[in-house]
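Listed next as structure tokens is one chain, alone, in the form predicted on its own.
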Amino acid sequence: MKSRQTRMFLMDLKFALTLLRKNKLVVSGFVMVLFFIFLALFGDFIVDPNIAKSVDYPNALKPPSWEHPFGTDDNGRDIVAMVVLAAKYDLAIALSVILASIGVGILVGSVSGYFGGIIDEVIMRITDIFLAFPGLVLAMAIATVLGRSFTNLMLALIIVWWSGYARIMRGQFISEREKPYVAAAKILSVPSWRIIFRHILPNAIYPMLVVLTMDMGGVILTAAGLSFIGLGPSPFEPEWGSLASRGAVYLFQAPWIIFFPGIMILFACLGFNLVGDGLRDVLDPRLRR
């Protein structure tokens, strides 16, 4: 039996990956994915972390050149290490507040979607109360009250990004509690945690890594717009939000310390966007068809 079900996902992987590599868009944007992940695990190794503290105001503004491909900042600090060292920093970010809201949101969705009831009642409206707020709006407030830092960003926009994924798990759950296999493991007194957590989770998680992919760009995007109006990290951070923002001063007289760190901004946001709608078309059997 297990054997047979090895080959069956060997079978869908292979299916799946074919698919896939048939997408050109899908695989450039795993390219732009990969890409991003290699700066951020190795931009340590590729350029000199001391240099986002340092200060060369003889080299500021300077124009890209063959030493300064992007050019310098205003404290002289060369945009390409910057814009490296960042990459680090926006996806520590981003995994943080996905991890963590998705964690959030399976564990309330699951309860409520799960018992139903009143605890669906309570739990859900308590969720309607966040998705009331524009996330943008909300996280402006929060990040504002807490004052600038990594961490504080990160907190704000869990607090905006868990009631999504825990209105998305709920309905996922009201369809799979229904299911013979469900009613079947009530009937053997399997408990409630169990049956949650290893027979109907399972099941419902896979639209839940479409969205998580689609979300990575998205919580990208959003605290790099917190941290250009500085709700973010310390100006002196290596993030690029915070870059844009002190090129913003600079528009017309610096225009390249905005440029480069809003294009890899967009490249990263396009990168996961465009691999999300590659595993969309993959775990949805009505596209696969």
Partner chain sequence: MKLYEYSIRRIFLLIFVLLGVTILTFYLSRIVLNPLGAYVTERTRPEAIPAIEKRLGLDKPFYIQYIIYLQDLVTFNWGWSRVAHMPVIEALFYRFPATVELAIASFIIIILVGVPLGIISALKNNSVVDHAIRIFSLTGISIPVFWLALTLQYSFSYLPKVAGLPSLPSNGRVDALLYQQYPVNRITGLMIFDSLIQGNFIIASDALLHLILPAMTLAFLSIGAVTRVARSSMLEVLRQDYISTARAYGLPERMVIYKYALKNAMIPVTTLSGLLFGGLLAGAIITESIFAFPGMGQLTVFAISSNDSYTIMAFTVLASFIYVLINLLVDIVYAKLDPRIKY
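One more: the block was the form predicted on its own; return the form predicted in complex with its partner chain.
Here you get just the chain by itself.
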């Protein structure tokens, strides 16, 4: 029985992969994402990580040249090196914010959707408060209380991000909980937590894959925006948004400082969005043709 299920799953996977491979947009998105993952993993070996903390004023604000293909910033740091080093930070932000938010979203949404009634009502109203509250102000409050740093930026993003997932997961749980397999599990007196996590969750999380992939880009963008208005990490922790925000000051003098970090953000997000968009086509059979 099990081997047949595994075989079915493998066949499904193979079919999905074939469909994905045929889609040129997905392949190019996937290549972009792999490129950024490579930079994040091996960036410290490609360029010297100490560049981020160095200061070289004689070489400041130099336009792109053979020596510095993307030019240098106001501290005389090579921008190629800076954007390579920043890849690690930005992908780390995106991944940890998404994982933590979906974790909270699953916990809150599953309890709310599975039990329903008054519990659901109370939890969902609290979620609504967080959805309605402007994320920027929450992020600012956190930056004021805890100080401006890399970890606090992530914390702020998680606090802003979880509520959307909680709402989607609740919807998923509500539609799953009426299905026969849940009733069967209940009759067999399987404990609630086991029904939630072992039986419903795998079915409920499947449609979330698309949202999660595309939100990787969304988190990078939001983090960059928050850094830009000064709620991000210090300039010595390279992050694309904070690099670009330094460049905004020198826009007319040295436009390359803002241009290249911005391009990196654009391509990283585009990569995730292309993959997510393709995944949607494959996962949703109605859109296949």
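If you superpose the two forms and keep the largest set of C-alpha atoms that fall within 1.5 Å, you have the rigid core. Here the structure is a predicted model, which means the values were calculated and not measured. Residue numbers count along the first chain shown, from 1.
Using a superposition on the rigid core, decide whether the Cα position of G164 changes by 2 angstroms or more between the two forms.
It does not, since the G164 C-alpha is displaced less than 2 Å between the two forms after the core fit.
Superposing on the rigid core, does the Cα of G117 end up 2 Å or more away between the two forms?
The answer is no; the displacement is under 2 Å.
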